[in-house]
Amino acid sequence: MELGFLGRTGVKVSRLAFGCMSFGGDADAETSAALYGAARDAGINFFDTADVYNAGRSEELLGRLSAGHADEVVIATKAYFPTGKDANARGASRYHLVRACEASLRRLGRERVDVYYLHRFDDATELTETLRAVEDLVRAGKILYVACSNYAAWQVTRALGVAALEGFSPLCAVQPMYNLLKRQAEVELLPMAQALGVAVVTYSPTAGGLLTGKWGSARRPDTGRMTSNKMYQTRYADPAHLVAADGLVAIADDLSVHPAALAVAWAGGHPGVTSVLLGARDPGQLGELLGAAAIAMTTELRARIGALTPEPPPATDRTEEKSANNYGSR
């Protein structure tokens, strides 16, 4: 497995990550350790999980899991979204971000967790407030690196400058959404993240499964997450998201691959991904999954896949940039 490193942290990490989300949740414990298994054998070293992922069980198992060789593995979680019925029990604050960095280090069973996202942004707290909150859990030992998921672009430099101000940790990483039907962080967000040097770590590059080959224009399974999470059919309705499907498990079948490994492959093609996360409810997903590592993700291959979806226009909206009828560059 290839490593990368996680930013400016000096850390490396494996280019393919897994994501815990289903552990306690579609992998009972069985499972999870058997998922546990096979991506430690993959040679993944990096692992995600979040203190709402099936209300903590996730962290409890993924602990349990790693307990015989924490110095071994990089462990990331997160907070931010509900974990409780009261009001508190939610958002960036410094009263719920200290007693959930405490909470998810009991089921952790760690003394500190590697890598802290921050898993939305606050709209509602003010951002130094947050960043406070974070530097000093940092400061305590509880945080090795903070990081930030579902940023846009100007909130991730309007942490960094807050950070620089205040002498805090500057953001390690950013975890947003991207594969080859949300393409929306190849407008500002990776490019700000090469800029800076600040780690990609991007999640759902099967689209919610759509881009596994189960799915197209002619092609709908009776189960998995397409067909029961309306989050993800609300995400995902596009009609033409199934023709791109379509697209790209006909370019697999022409390379002799999965089209999930591709559509994997095609996402941590980009040069400004770190490592993407796998997410797998059993084995023999993960898998299928796995197969990314083995694919020979070239400027031409890329292009190809890429042909499939639309480009997203420039963050200046002037699409002429990347046409012959423009100023020039230097």
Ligand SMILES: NC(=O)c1ccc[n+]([C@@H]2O[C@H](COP(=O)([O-])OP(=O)(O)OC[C@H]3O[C@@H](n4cnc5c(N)ncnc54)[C@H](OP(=O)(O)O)[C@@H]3O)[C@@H](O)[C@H]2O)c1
Given for the second form:
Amino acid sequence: MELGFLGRTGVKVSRLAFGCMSFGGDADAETSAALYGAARDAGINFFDTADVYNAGRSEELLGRLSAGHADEVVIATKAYFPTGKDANARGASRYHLVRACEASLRRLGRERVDVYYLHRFDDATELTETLRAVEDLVRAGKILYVACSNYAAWQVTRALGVAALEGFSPLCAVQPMYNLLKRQAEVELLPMAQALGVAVVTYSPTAGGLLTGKWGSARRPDTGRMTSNKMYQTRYADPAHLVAADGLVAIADDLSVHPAALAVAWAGGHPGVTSVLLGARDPGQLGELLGAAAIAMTTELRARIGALTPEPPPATDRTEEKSANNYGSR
Ligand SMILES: NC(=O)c1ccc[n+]([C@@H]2O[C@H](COP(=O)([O-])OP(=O)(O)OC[C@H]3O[C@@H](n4cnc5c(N)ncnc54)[C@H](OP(=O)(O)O)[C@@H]3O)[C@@H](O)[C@H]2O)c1
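For the form predicted in complex with the named molecule instead of the form predicted alone, what are the coordinates?
First the chain shown before, then all remaining chains and molecules of the complex.
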């Protein structure tokens, strides 16, 4: 497994990382152990969870499974989304983040978390409060690196600016959604991260299972996340997604690779991406996803696959700059 630096931290993480969102939910304890073992056997050293995944069970299982070799893995968790009914059991306030971090450490059975993500931008909390709170957790030895997820590029750069002014730890990584059907990150987030040396750890490489071969304009499984989860159904409601899924399957057949592996390789093929988070409910799915490591994602192949979905418009709306009529090029 290839490793790369996590932004400018000097820490090396595997190019394919494992997301433990299924632990304690779609995957019971035994299946979670099998998934963890298969990920480790494949050379994965970077594991992702969150306090809200299956009400904390994901963190508990990951903590137990990594207990014997905590110094050989990089463990990331997150806070922001509601962990209880109380009005303050959510968000990125100092009040919640300190409690959330301590609760995550208890569940993980660790003294510190390696990478701590702010799971979403908090529109209600002053950003300086959030960043000062996580900085205090860094100084208390509870967090090694601070990161964010689901932030817009302007929110990341604003946070980097505040951190630089205040002497706080910079955000070392961002975690956006990124796959062939969801390409918004290409417009601002990925170029920003490349320019500023911020790591990009992408999630949902197979669009919640749509890009694994089981979904298509004439194919629809009976079970699985996309059949039962309203949030994902809403996110991927566009019928054009199924046509693109058909196209990916055709290219995968042509190359004799699994469509799930090709979807992962496509996401990881963007030069700004550090690691791609894999999500699976069982070791069979994980094995198919891991096939991505053997796919040579050339510029041509990436463009061929990318042509299946619309490229998002540029941030400036100067569409002509993608053509020969680019009067601003240097
Ligand atoms: N920061 C965030 O807000 C955020 C959000 C989401 C995820 N994440 C992280 O990113 C990780 C990966 O994201 P994700 O789970 O959304 O990834 P994904 O690849 O988009 O979806 C994974 C799901 O697709 C299906 N699948 C995967 N491989 C398959 C295969 N070979 N054949 C058939 N179906 C297959 C499985 O669901 P079914 O069997 O149910 O169809 C699996 O649980 C998560 O574990 C989590 O750590 C972060």
